[in-house]
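Take a look at this single chain, the form predicted on its own, given in C-alpha cells.
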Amino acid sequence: MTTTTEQTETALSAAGLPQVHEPRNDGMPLDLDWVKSVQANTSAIERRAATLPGRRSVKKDYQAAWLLKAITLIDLTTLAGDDTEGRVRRLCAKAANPVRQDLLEAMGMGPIHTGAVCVYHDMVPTAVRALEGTGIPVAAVSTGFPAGLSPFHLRVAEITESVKAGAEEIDIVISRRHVLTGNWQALYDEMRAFRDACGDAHVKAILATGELGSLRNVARASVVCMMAGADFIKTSTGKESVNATLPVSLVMIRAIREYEERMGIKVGYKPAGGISKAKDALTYLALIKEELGDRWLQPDLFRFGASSLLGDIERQLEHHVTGHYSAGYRHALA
C-alpha cells in the first residue's frame, strides 16, 4: 500500500459522503464447465498470503486514515446466546458513534458510522428501532445459523420473517455437504431459493470455509454462490474452529475478480471471525486494494464481520492522537 496524500484522502472519504451502489447480482444459469475448471494452487496461494503482513504497512497519519476507513466497513456484530435488547441497543449506539468525539475532532474528522449491525433474527426489531434515522442497515443471520441444518422450508421462512422485521441484509449459511460431495446443482438451487426469499434485501452467502476441506472447494463454492445471485460472499460464521484466513480470502477475492471480468457484475466480500486487531484490518484492506482495487473499499462491496475489532481500532486511534495507549475498557462496545 503506497503512502500518498491521494490514498489518504481516498481512505478518509469514509462516511458522510453519498455512497455509490452497484447493480445487484441477478446471477446466471449454473455453468458446470466453469465450476469444474476452477482450481486452486495451494502452495502458491499460501506463499502470496504470507507476504502480506510483513510488507504492507502504513504509519502515522496514513495509518489513522486507513483505520477510520476500516471502521466504516465493519458489520458490528453480536451473536451470543445471552444477547438482550439492552445489549443490542448499546451496540447500535456504538455503531452510530464508533469513535469518541474528541478523537475525531483531533483528527479533523466529522461523524462516521459502521457499515451495519449484525444480529440474530429475534433482535432485528430492536436493532431497527435503535438505528432509526442513522442510515445504518441491520443485517440478520439466517437459515439455521450457524450450522444450516434446520428443515429447508424453515430456513426460507426465517429469511422472509427477518426481511419483514426490517433487516436490509441477510447473512445465510450454505449446506456444507453440497460442497463436500460436489453436488453443485443442489448448492445452486439452495442459494437461488435463499436469494429469491430475500427480495430487495441484499444476501451474503456464508461459506464456512473452515469446514469445506480444501481451497479448491472454497473457490468452486464461491463461484456457484455468485452464479446463484449472492450479493456478497463471506468466509465464516465465526463459530467454526478456523474462520477468516488470508489464503481463503485470496481465493474468494480472485473468484470475485473472475466473476466481474466475465459477467461485468461486482460482488462484495466479507471476511468474518478472528479479525480482532487493527493491524489485521490493515492487512485485509491492503489485500483488497491490490487484488480488486479501490472501488471495493466501500461498504457496499466490503465488510468486516467483527465484534472486538472496533475496540482495538479506537485504542490505536487514541494512541495516534495522544501518544499513549489506553486501557481496553475505555473503549467498551456494549
The other form holds:
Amino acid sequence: MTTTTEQTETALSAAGLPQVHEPRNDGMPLDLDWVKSVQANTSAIERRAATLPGRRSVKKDYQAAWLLKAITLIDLTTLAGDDTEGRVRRLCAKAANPVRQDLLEAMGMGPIHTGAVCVYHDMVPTAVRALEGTGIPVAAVSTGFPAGLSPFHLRVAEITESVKAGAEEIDIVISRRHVLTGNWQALYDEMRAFRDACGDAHVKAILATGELGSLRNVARASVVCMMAGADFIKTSTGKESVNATLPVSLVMIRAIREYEERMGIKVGYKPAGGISKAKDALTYLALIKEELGDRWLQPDLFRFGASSLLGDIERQLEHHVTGHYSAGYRHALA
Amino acid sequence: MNVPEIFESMEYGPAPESSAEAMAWIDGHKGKFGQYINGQWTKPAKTFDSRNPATGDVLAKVSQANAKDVGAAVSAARKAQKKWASLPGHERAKVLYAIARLIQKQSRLFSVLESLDNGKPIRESRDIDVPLVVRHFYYHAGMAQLQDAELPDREALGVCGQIIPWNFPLLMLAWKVAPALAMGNTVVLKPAEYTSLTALLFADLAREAGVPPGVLNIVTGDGAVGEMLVTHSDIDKIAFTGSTAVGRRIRQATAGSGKALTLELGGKSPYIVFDDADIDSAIEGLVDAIWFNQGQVCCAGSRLLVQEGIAETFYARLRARMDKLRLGDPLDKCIDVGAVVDPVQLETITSLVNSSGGEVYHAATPLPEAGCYYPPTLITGLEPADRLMQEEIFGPVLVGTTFRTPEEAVQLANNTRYGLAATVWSENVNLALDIAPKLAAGVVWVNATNLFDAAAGFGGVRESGFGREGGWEGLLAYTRPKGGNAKPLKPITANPAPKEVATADLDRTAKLYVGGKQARPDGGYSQAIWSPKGKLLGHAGLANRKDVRNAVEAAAGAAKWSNTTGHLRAQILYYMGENLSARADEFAHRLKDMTGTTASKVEAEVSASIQRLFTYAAWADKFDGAAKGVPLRGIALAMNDPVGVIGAMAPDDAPLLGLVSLIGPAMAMGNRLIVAASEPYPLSATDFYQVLDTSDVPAGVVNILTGNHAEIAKPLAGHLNVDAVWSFSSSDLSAMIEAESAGNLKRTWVNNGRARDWSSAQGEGRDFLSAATEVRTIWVPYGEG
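Moving from the form predicted on its own, what structure would you give for the form predicted in complex with the partner chain?
Full complex below, order starting with the chain above.
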C-alpha cells in the first residue's frame, strides 16, 4: 500500500472559509478477502435509515446554519440534452451567488458559494470561464455518462479531454456489469485506469447504486473503487430509476468509514439524484455527522449532487429570516 | 452561538419538545390525583410526589391507595364484570377501538407526559411506545370482535389485578389492559409509583372512550398497594411485570389461592454476533438493545457474545458508536439516552459497575450536570463467572465476552437463570435459524433487536416468568375454558390392608422407572397394594426426594427427545397405543383388581387410554405454530417449543387413563416427564413400564415414580432443573406446589382441589398441549436490494 506523503494543510478558500485538504486516496492493491467479507444486512440498514430522521433534529438558527452549509456542499448540476452555454452561465452565476444578499446579511453570514458546478464535457470551457475567480471548481461527468458503455479507450480519453478543458473534478461511471457478475478485478482495473487518467483532478466514482441489485453489491463496489483510488464515491447518475437513498448512503459511508479505519485515508461521499428538499438535506447531513463525523461536513469530503435542492433551501432560509413562508419567484433562478 | 458560528461547528443545538400541554393537563387536575375507581376520581389523600427524573422537579402529587380504596376498586370491578363480559364482542370492540383512536388523537400529549414522568427520550415515547400502545388497542379491539366466533369455548377470567413497572408505563398498561378488557375481564391496575401519570391520563381518556364504570380502575401507590391486590381474595388473576424478586414473592403469595398468574420478569438477554454478521448493523442493533430506554428494558440485549475473530474490531467500532450517543433532556428531540428513572436506580447501576472487573468503557459523551444520568457503558473481558455476566443491571451497561463456535455461543447464551429474549446476528440463514430455536428465550430476534408487536407473543422462560402477552397465545392468559369451576375432588385413599392376607401366586416386583430402567426406591421402602376385597395385588416402591432427584437427572439427560421430529414422536406414541392394546386385558384386570369397578368401566378406561395415545400421536406433528402478521418486511414465527422437563402428579381417580393423559401430551410436544403414579392405585403405572419398554421410548423421556404424592411433589416442585409442574392429585397439594415452584419460577398447572373428568373432552386437547409447550417468537426480518 502506498499513501501520499502530502501533509494536511489548511488554507483559505475564495469564500474566506477555512478548507482542510486531506491527503489524496492513492488506493491500494485489490484485497479480495476484504471485499468478500463485506456484509450489508438490508433490513437492519433500512431500519437505521428509517429511524434516523426521528433521532436527529435541528431547529432555528441551527437549522439555518445547517442549510447554509448544505448549499456549500452542493454540486450544482445541469446534465440535460438541451444545455446551452447561456444555460450553463446562468447556473454558474447562481453557484457563485446562491443566496440573496439580504438574507445572508440578516443571518450575519458572509458570501458563500456552492461546492462545484457539474456539467457535461462540452460545457466545461463555458463553466470554467464563467466561474473564473470564484474558486468554484468545475466537475465534469465523464466515461460515457450515464451508461458507461462506450469503448473503453474513448471513456479514458474523455477524462483526459475534460481535464485538459479545465475540469478539476471528474465524475466517472463504473461498469455495472462488473459488479453484477462479481468481477471485482475488472472493476478495480477500470477504476484504476480512470483514476490515472484524471491526473491531479479529483475523481468521483459513480456506482449507479440503483442498478447494482443489492446493498451488499453497493458495499463491495464501494470498497473496490476506494482500493482503486477513488477520491469520492457517488451514488447515482441521476438517470437511474432509483437514485440516492438513505439506506444506500448508509452502506457507502460505512464503507468509507472502514476504509479510513484500515487505511487512514478519508474518501469523500456524494449522494446524487432525488434530494430536492431542505429537510432531506438536513437528514443527510445528520447521517454523515453520525456515521462519519463532522470532518466530512466540508466540501472536500461531501457533496450533494442536486439541481432543485437549492431552491427549496432558499425558501426555508427566507422563512427563517422573516418568519413567513416564502415563494419560489423571490429567489434568483439557477 | 450565532449562525456563522454554527455554520463552522455544525452542532445540533437544542430541539426541545414543549411540555406546556402536558403540564396544562396536570394543572387541570390541580396537580393532585386521587384513585380512579368505578369511573370516578376519589379525593386525593396521603399524596406522594411524582418527579421528573431529568430535573428532579415535582410534576404532580399522586395518592397512596389504602386497603379501602383497593377494596372499593375490586368490588367495582367485580360488579361490572358480568355485564361487561356478557356484551357482544362487537360492543367491547367498539370501546377498545375508541381507546385506540383517542390515544392516537392525543398521541403527543401521552408521549410528552411519558417522557416527563419517566425520563425516556421523547423520540422513544413518540416513535415507539405510543404507536405500540395504539397498535395494541387496535389489535385487541379485533380480538374482542372475533371472540364470539373464534373462542367460543373460552370465557373471561373475571377481575384482573395488574401491576406494571416504570420502564414502559403506558405500553405495559396497554399490554395488560387491552387483552383483559377485550376478553370481558375487568381490571384493577396499579402503575409503578414513579410513573403513574400516563395511567391517570389514560383513565381520563377511558371515560371519553365509553369504558363503563368499574371496568377499568386505577389505584396508585407503592408496593404495598400491589400487595393488597395480590392478596385480595376477590381477584381472579394477577398479571405482573417487574423484577424477578417481586415476581417470586407474588408466586408465593398467590400459591394455592386459585388465582391465575402471569409473570413477565427480568432478563439478561444474550446478544450473539457471529463473524459473518453485518458488523455495523449489529452495532447499531446494540444501540436499540441496551441503550434503548437507558437500558431499563427487561428484554435488553445486555450480554454481548461476539465471535472471537471479530471481537477487537467489533469492540473498537462499538466504542466509537457509543461516543456518538447523545445524553440529555428527554424532551429534546435530538437525544438518544435520557435520564435513569430515579436516583435510587442510578445508585444501583453506579455501584454495580464500580464493583465490576473487566475493562470498563464509558462513552465519551457529555453528561448533563444535574439529573439522573448514567453514561452508556461497555464492560468487556468478563467471564460467565463474573457477577455482572449473571445479574441484571437494568441500566445502560453492556457486558461482553467472546465465543469460539456456534455451539459455545449457545452454551454461553443459555448459561443464565433468565430466559426472556435473545438476539442473533449472522448473514448465514442456516446458522441463524439453527441457533434461534436453541436459545433459552421466549423471544428471539434474528438480525434485529427489540422488535415488538401486538400480534407477536412476548414473554419468557426460566426465571423471566411465564405467560405470553400479545397474539392469540396472549389471550390464554385472560380466558379460561368455559364451564366455570368444576366440582371439588374428594381425596382418594388406598384400599386398606385386610385382616387376613390373601397372597398372589408369584411375587411381582414393580420398582420405580427411572432412565428407562427399573430402579429400587432409594429409601428401601415399599407399600403393599390391596384390592378392595383384601387381596394383595403387589407392592409399589415409595419414592423419596433422592428418587425424585435421580428421575429429574434422567429426564434432563434425555434432552435429545426435545429435538426429535413430531413424526418420530407420533410413531412412538402410536406404538405405545398398539402395545397397550395388546395388553388391554391385562390392564383391564389390573384396574378392576385395584379399583373394584365394573368390567365395562375398566374396559372403557383401557380403551380410552389407547385412544388418548392415538390422539396425542395425532397431535405430535399437528400442534402448529404460526407466522404472525407483524407490520414489518419479515416474519414473526410463533413456535410451540417443548417446556422441557415436566414433573406431574397423576390423577388418583383414573389410574391408567389419567397417567396416559399426562404422558401423552408431554411426550407428543417433546417434553421429558417425571410422573408420580396414582397414589392409591399405582400398579397400572408400574405395568405401564412394559409398554414403554416395548415401544422404543428413549430412556429418560418418561420416568415414573410411585409413592406418597406429597413426598414426591415437594422436591419435584422445588427442583431447580424442572421447568413445569402439574398436579391432578386428589391430595391437597396445589398451594404447596405453587409455593415451592417459586424457586425457579417454573410454570405450574394444578387442580386447586377440583375434579376433572378424564374420560371426557376435559381430559385431553389444546389445554394440555398449551401446558406442554412454550410459545417462542422468532423474528426474522428479511429483504435484499
